[in-house]
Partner chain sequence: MTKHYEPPKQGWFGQIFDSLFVLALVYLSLMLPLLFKAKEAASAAAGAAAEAVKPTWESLQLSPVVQEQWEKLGYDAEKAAALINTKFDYTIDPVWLVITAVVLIGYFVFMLKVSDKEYRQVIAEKFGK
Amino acid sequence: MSTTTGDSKQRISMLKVLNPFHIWALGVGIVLVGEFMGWNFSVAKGGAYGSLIACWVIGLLYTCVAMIDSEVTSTVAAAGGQYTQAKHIIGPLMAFNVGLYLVMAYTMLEAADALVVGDLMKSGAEALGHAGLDTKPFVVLTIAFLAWLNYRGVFTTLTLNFVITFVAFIAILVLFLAVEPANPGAVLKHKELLTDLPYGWIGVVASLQFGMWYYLGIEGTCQAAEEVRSAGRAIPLGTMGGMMTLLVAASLTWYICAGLMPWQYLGQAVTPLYDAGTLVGSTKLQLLLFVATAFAAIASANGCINDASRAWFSLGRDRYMPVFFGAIHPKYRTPYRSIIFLVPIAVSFAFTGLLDQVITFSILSGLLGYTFMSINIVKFRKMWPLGSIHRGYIHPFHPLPAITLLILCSATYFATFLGYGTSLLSILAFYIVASIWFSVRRYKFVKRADQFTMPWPRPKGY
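Coordinates for the sequence given above, by itself, in the form predicted alone:
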């Protein structure tokens, strides 16, 4: 959006106010809810051991994502993250699809978070003797309040995320200490509860789908690239630091829950860490886990609103979507129209109550984006070799991370097909139809000459 003063034209831009701690809070804040719910559906697919294997295998997938993203985003420092990367490196159709992947992945994740908040409030009410509480008002209130917070400014939004994410992470550490890890058998019953793989290795493969929930969303740190003071420093530090935090939290979460609950129950629990806190028998610990679960879901929804709105805003600013959505608030410097537009979409999906289906939509949208990254980084290195442009971070061992990422994405597609084949085909059909719509209806509005905003030399070979 632009404002005009006399004969001059000034473009309103977003404020550069964020530092590495905010980037950490954005990435970990979106993802940490996956340690409080969702990951345990992998236990239902492959048993407790299968879920642990999925945790570490998918951890490798996301480590590749974090390394690749840190290099490209610290170089292409603009709102839209992977969408902006696709726009500069591959082309408009890929950029449109990647932007749509981002919007849908974060909006679905936001809906899942709101569902968790509603279910948690219902569980708390039942514990106090008030059965039959309607969860829908809590869903609407959560999304509406966080949308208002995002509307008012990114600094306050992500500062809040840092505080409540830190509290949620500390709660996992407190629970870990409370189950006496140095005294096996006293509280944790791994010896009695852990069994062999109930469905064999095919179950382990199937568990990869929900193993993504341990880390889904860490790539959202890229969406803040236009609002950090130093992208070359903040993006790599915040993203890689966040990934290390999540690897620790995921391993501790599995260790605690697998030692307290049979895999048959754990595989279908809505809030497994809260249930674990309840089983320890401490009222204070139960209250802490209740608050931490709510904080984790709120932090995740908060970050998702931030990221989805930036991706949608970028699509509007570049005319991939109506330019109406490319506006920035003149006072708060936020993409306010995009924030407001996505609220009813998130509420609608949350009202379905289908947590596993909403999670699957988010996972598959994210997975499509990760597949693009493996192709994108190879093309990026070929077009602008090391030394031709300044990079804030250079990830090591190229092209091994890209190859590993592509192999693990392929395995996860197969895992999703095993349990949610219809959903997989439906989502792919949705994106194919969207691509046709873009090619026929929107491509004519895109100004190719305005797409390349980076001061780079001509690509090698062009």
The other form holds:
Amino acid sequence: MSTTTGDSKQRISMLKVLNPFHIWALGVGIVLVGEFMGWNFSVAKGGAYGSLIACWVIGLLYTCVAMIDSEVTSTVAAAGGQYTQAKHIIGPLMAFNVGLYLVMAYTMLEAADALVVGDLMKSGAEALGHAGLDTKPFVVLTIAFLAWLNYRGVFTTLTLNFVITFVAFIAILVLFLAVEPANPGAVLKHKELLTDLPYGWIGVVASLQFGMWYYLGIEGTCQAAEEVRSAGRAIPLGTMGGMMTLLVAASLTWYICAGLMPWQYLGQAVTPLYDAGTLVGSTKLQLLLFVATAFAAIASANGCINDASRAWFSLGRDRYMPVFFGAIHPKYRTPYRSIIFLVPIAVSFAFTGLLDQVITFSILSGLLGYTFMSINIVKFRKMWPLGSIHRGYIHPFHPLPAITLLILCSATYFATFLGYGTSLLSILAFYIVASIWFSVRRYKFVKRADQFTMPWPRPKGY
Amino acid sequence: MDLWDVLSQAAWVVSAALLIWIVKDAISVSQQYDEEFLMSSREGDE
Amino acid sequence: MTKHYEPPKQGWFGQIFDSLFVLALVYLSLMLPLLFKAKEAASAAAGAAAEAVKPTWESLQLSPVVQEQWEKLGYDAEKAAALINTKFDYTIDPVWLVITAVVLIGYFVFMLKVSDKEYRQVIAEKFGK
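Based on the form predicted alone presented above, generate the structure block for the form predicted in complex with the partner chain.
Whole complex next, starting from this chain.
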């Protein structure tokens, strides 16, 4: 398929071994940890009902993301996902930024996941009578083990992810049945615990920020595009299926937690579903949720290593970042140097002790990426109108999803401004400085025409 | 020294072993194979 | 056909330097908000010291069911009150709002403009003039 002449030498590539279940496991695996920790910070910002509204509004945002992403990814199937899309549709600087969003969002989320595993070990040790356990060795072990697994091949990595994500999802269902949803007032006390909106409607807008946790990372499915057997089919299927799983899990989680904990507690809880299991008062349930929380965090970190390393690898392959990282392991067929490089970085993020900063950085990087998608799809349809190239999937109602997405993104920026304004500015400063640095210093190492790899005709208007 | 201290120590040791294995493998790959071959993947290749 | 651009090869030292540079930038932007936070925390602590009346379950005026859930979570009135009385401040500073909006929009406009310029070169080299 390559257009370059004169190199008939043997080429290396990643293995095409994944099926739609792996894609589901990659997408849901990254996100499901959000139901076990993090979503509940939206309760602090806007109350329990505020959080529920945020859950639905952000659900709409992600439905737009999934629709748009499915169309572009089923057409541009390459590791690097949205990065490769940006490179073909908007241009190099945008692509560089999108690549950074991906690497940052996933590596920071990975660090937060590893911290959750560490904290969970600590509270487990406390429950068994050993106070003050040092969490560091368990944080490092989580990252080291998952990096090792990722290094050794994508098939085992994502098969494991499928199993543990499935267990974590089932645990939410079991907990839901255990709180006797058909018998309100027995275990669940919604009537007494649910209050009016504590901050009014501005609080609801503010809670959109952490409402992102309900779904953050689902779009990472398209990083696997070079490793699935049939990208045009598996990626839309796995992503949409994942989105449905998450909508169910998010609603159940909200319903359980809002009926068990006062919102002021819920808004700052570290592991809300585990606390819910504890409140029901059964040791078995408590144990199940302990395991499920750990599994969810591990699955998420695992998927994050997978996605972040593919994005970093793609940046290296195109020389946006040092070309050294563009190597593939001859035996395991993984972007092994990128995997190694990101290990100490994830560990150092975890050890900064700035969990809320790290989480905000992760969310905002995701949000910047969604803003890009809304611009991207409009340009995509203009430059290659329907019928001019083969699209694996065409999303309906264009440009309505793109406009909705842009409006919801703006609302979420405003939500972040409320309460986390300095973080927002400092993260923007990072991307601005990085962009200038890329234009001035890095771009000279990039081959021009080689960046465009799709077998498409010349875009309209260029 | 109780069970949890032993577990913490074990976690350090296992992490170190895994990371050392990865780095050693990466170095040996670089020595065995031609750098150009390792970099030869192309975006969107079928 | 436009002139084919042949990029320079980057040496080892440059590759390592560039990787580290991006990392340094990330850490810097993670640390930056801490400077502001330290100031806020100091003023918040001063405010908290002013209202140092010991709270009780009665003074919090919770319904019995809510109080029971707090107790199940292992909270006494004092600890619960600390959480109940922590509130976000959503007063909007219009100056900062405008600054943030300008930076955000400016960032995207800048990025789209530069990308477009670079993209035209890519297309010109790939498909010819």
